[in-house]
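Okay, so here's just one chain, in structure tokens, the form predicted alone.
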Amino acid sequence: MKKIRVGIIGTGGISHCHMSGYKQLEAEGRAEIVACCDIDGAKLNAYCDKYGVAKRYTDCREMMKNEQLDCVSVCTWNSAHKDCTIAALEGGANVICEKPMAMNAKEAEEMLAAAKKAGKLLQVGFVRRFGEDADMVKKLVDDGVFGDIYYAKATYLRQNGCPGGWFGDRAFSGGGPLIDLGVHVIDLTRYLAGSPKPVSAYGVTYDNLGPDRANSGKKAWDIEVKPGEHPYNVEDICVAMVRFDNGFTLSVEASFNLNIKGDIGDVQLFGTKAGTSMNDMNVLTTKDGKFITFTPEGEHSFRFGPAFVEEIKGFVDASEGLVPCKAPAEDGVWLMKIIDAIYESAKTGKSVEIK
């Protein structure tokens, strides 16, 4: 069996999650991690030494020119997603690009066009689609348990949770918690609801609190920050309402900094027959004129590590034509259109149409 030749562009925190998926496939004899690329040579060498990767590059186009790669992960900061993805596609590889797909919808559309021109697969890193909780709810939805889903709440709130560094610098991130955290739950909710087309959005952002309000600035993320390198100029919180062409409405809340007791993350779905919260997976419905609650049997949590292993396996399988792509670039473009519309609405104070 021919081994898939793999490259990784960007060796920051999330790349370790991609690497774990490829290492699993490598152990199964399906993949070979050939080369890695990062603009920081010292960081690149430490990463490659850790994982035993011989080929090392500080320029992704040079890597694509010199190596014959079948699959490439793009794990850079957001502002480099477009250029690195297009370079990998033009270099002949199938690509999985971390979320958010790009800085805006225009860049995302350019990436999709490049994938079509190259005849290659472009998958977006919507890892929540690969969780066991998503699998469970999607099956219930497809089986008609919820009836018609007409309303949902997508929440990802942190009390003091900007990872720091480039995440808070709009020039590198494209925005704050909406584009970093909200992207996860917005996409997951739309996916579970059958991927309806968004038609408008209304949003509000606030930047009243700022970063590092407590805990002496200590964070749970290992982000190397040089003093003064990245200003913090993104929103603390975004609240939005998104309407879809089938009448479905989505309420969104995403924050880096908010005066709440602790972090909150959940997707709640409400249908004509039943509703649920993905936090506890209790399905609330009625039977014989009474309210009842049931919990489906089987694993239905979101486990971070296993979800990434499944995502990378799904990407490689789709690149070989074994399965359909579970998170296609087209969905990434629609997601960026939603985010663009919410930010535009927050700026103008008016509802924004999505086309």
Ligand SMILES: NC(=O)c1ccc[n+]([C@@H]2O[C@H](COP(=O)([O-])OP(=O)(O)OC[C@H]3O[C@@H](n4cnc5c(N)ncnc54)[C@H](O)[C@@H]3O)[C@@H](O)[C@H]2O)c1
Contents of the next structure:
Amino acid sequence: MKKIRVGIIGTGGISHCHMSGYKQLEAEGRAEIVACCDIDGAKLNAYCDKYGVAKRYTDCREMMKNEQLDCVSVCTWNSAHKDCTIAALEGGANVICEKPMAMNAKEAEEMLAAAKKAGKLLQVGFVRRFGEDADMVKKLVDDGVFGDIYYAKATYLRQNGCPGGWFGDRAFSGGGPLIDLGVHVIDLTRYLAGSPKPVSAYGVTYDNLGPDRANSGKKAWDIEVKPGEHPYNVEDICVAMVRFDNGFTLSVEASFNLNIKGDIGDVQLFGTKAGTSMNDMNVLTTKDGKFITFTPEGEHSFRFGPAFVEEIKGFVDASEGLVPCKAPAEDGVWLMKIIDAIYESAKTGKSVEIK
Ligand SMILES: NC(=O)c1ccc[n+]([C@@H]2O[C@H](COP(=O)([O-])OP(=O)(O)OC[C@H]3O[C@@H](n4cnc5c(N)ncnc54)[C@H](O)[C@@H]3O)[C@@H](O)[C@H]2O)c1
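Could the form predicted in complex with this ligand be given as well, to go with the form predicted alone?
Time for the whole complex; same chain goes first.
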């Protein structure tokens, strides 16, 4: 079997998780990690030394011209997703681009158009779709356990959790916790609810707590933060309501900074027959006119490392036509439309239509 030739663009924090997926495929004889690219040459060299990658580039177009890559991961900051993804697609590769797909829906649509024109796969890094917890709930949904799901809550609240650096700089990130954290749980909820079409959104953002807390020196993430390099100009918290064409309503809350006791990440689904919270995976339903709860057998938690390995395997399998793509670019575009509408609504104070 021909080994797929892999490239990685952006060799920061999350690229290590992509690498662990490709390393597994390399060990199985399915892939060869040929080249990596980062605009920061020192970072690139350290990364390539660590993983034994010989070909190193600081310009992704040059990498694509020279290396005949089959599969490329785009792991740059958000403002570079569009250009790097289009360069990789035009250079003949299938691409997985980290979340959020882009800075806004317009960019995401350009990326989707480039994938169609090149006849290549474009997957979005919605890693939460690849968790064992998501598989468990999806099966319950598909088995009809919940009946019709008409309401859900997507929550990702951090007490003091801006990763710092470019994540707080709108020009690089496109926004704050909504586009960074909210995107994960909004996508997961919509996916579990059967991917209905969004029709409108109403949102509010606050920035009351701001840069002091964001720059309080907490370092929980593996990104480089150089003092003074980036302003902090994104929201602290966003709350929103999104309506869908089948009557389904989603309530969203996502924060970097909030006076809350601890961090909370959860997806709650409420249907005509049952409801659940993915935090404890306890399903509440009724039997013989009485409320009962049960917890399905199996792994209930979201395990970060294994989910990335599954995601990369799913991407390569889909690139080779072995399985359907589980996180297609079309869903990335819908997510960007939802995020654009929420930010627009927060500015205008009015509900915004999504088309
Ligand atoms: N799926 C997840 O759970 C998850 C978690 C963390 C981050 N992310 C996403 O991954 C992406 C990267 O985040 P990170 O934490 O790794 O950031 P990071 O800052 O650690 O790494 C980003 C890297 O991209 C490089 N870069 C920027 N522009 C480039 C370009 N044009 N060409 C080549 N390299 C370029 C930077 O030099 C930097 O090394 C973001 O989109 C982020 O939202 C996803």
